[in-house]
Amino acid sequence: MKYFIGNWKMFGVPNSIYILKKINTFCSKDKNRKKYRVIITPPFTLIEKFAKIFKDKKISIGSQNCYHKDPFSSNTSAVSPYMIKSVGAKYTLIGHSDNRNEGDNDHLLKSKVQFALKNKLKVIFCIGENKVEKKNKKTIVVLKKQLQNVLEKKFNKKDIIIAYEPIWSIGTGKLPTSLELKKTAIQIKKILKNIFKRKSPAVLYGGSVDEKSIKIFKEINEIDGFLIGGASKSSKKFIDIIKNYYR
């Protein structure tokens, strides 16, 4: 099973539902529809409405983050995993570079993962190295630390998806080569096997994924899907990514 996950970031109003309706219509008729799963993570403001409309459809709804306390607290503007689950979300992103940059450390991230799993949310855990770390050949060291400091053997690996997003690639148009990505994916899966003492969870790639770059990645069997940013805000671009992957 491959994953095509759209991260809308700070985008979307109630009328943006038309984007998902077009994607859902395509997925319902696509001859390859049983080979993949589509997940969209809109802002908190849209989760309940979108989750209701797509409850039994081809699209699953997730959140872009969650708070590290549960179920309720006195923290202004915080939204807990319990609250996210209660409005119909099935997934949550945790550890995106945007949030790490805003102060999410490993301790907070571990709490988020624990509470998300406790509330039966599937976790899409984001990891990635920055430009300097890549230049200094520290990619695997950085990724290993990010994984080992947060994930534990006791976590149910069936409810965890890893999204490798090199920070230097997000929104820049710069991409790892096929060989680089293949090697990195193999290393990530090796680290995950050591953590869970069994087969690795799915490993996705994110970073400048669009309808053109997807062709580069389709031959890399070690990649189990994609976390898509800007292109997921357009139904045409998102659909073209899926079409071009299976072309």
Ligand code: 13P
The other form holds:
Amino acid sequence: MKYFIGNWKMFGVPNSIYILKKINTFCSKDKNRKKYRVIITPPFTLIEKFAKIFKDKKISIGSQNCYHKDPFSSNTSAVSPYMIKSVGAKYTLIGHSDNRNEGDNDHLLKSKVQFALKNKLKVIFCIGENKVEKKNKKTIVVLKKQLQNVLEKKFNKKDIIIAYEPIWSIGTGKLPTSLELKKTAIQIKKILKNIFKRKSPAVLYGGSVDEKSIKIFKEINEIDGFLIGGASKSSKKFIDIIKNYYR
Ligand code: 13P
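Show the same protein again, this time as the form predicted together with the ligand rather than the form predicted on its own.
Below is the whole assembly, all chains and molecules, this chain first.
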């Protein structure tokens, strides 16, 4: 099973539902539809509406983050996993580099993962090295720390998806080579097999994935899907990504 996950970031109003309707229409007729799953993470404001409309459809809805307390607290602007689950989301991103940048550390991220899983939200846990770390050949050391500091054997690996998003690739058009990515994905799965004892959760790639760049990822069997930012805001681009992947 492959995953195509669209992360809308700070984008969308209620009318933006038309984008998902077009994607849903494509997916329900696609001859490859049984081979993949589509998940969209709109901003908090749209989760309830979108989750209702796409209940039992080809698209699942997730949140882009969640708070590290549960179910309620006195923290202004915080939204808990319990609250997210209660409006119909099935997934949540945790650890996106945007949020790590804003102060999410491993300790907070671990609480977020624990509360999300407790509320039966599947977790898309994001990891990735920055430009300097890559230049200094620290990629695997960084990824290993990000994974080992947060994930535990007792978490059910079926409820966890890993999204490898090199920070230098997000929104820049810069891509790892397929050989580089294949090697990194193999290393990530090795680390995960160590944590979870034997089998690894799915590992996705994110960073400048669009209808053109998707072609270079087709041959990398170790990659179980994609986390797509900019290109997920256009139904045409998102559909073309899926089409070109299976072409
Ligand atoms: P882009 O696809 O715009 O590079 O963003 C990737 C991302 O951060 C998805 O979470």
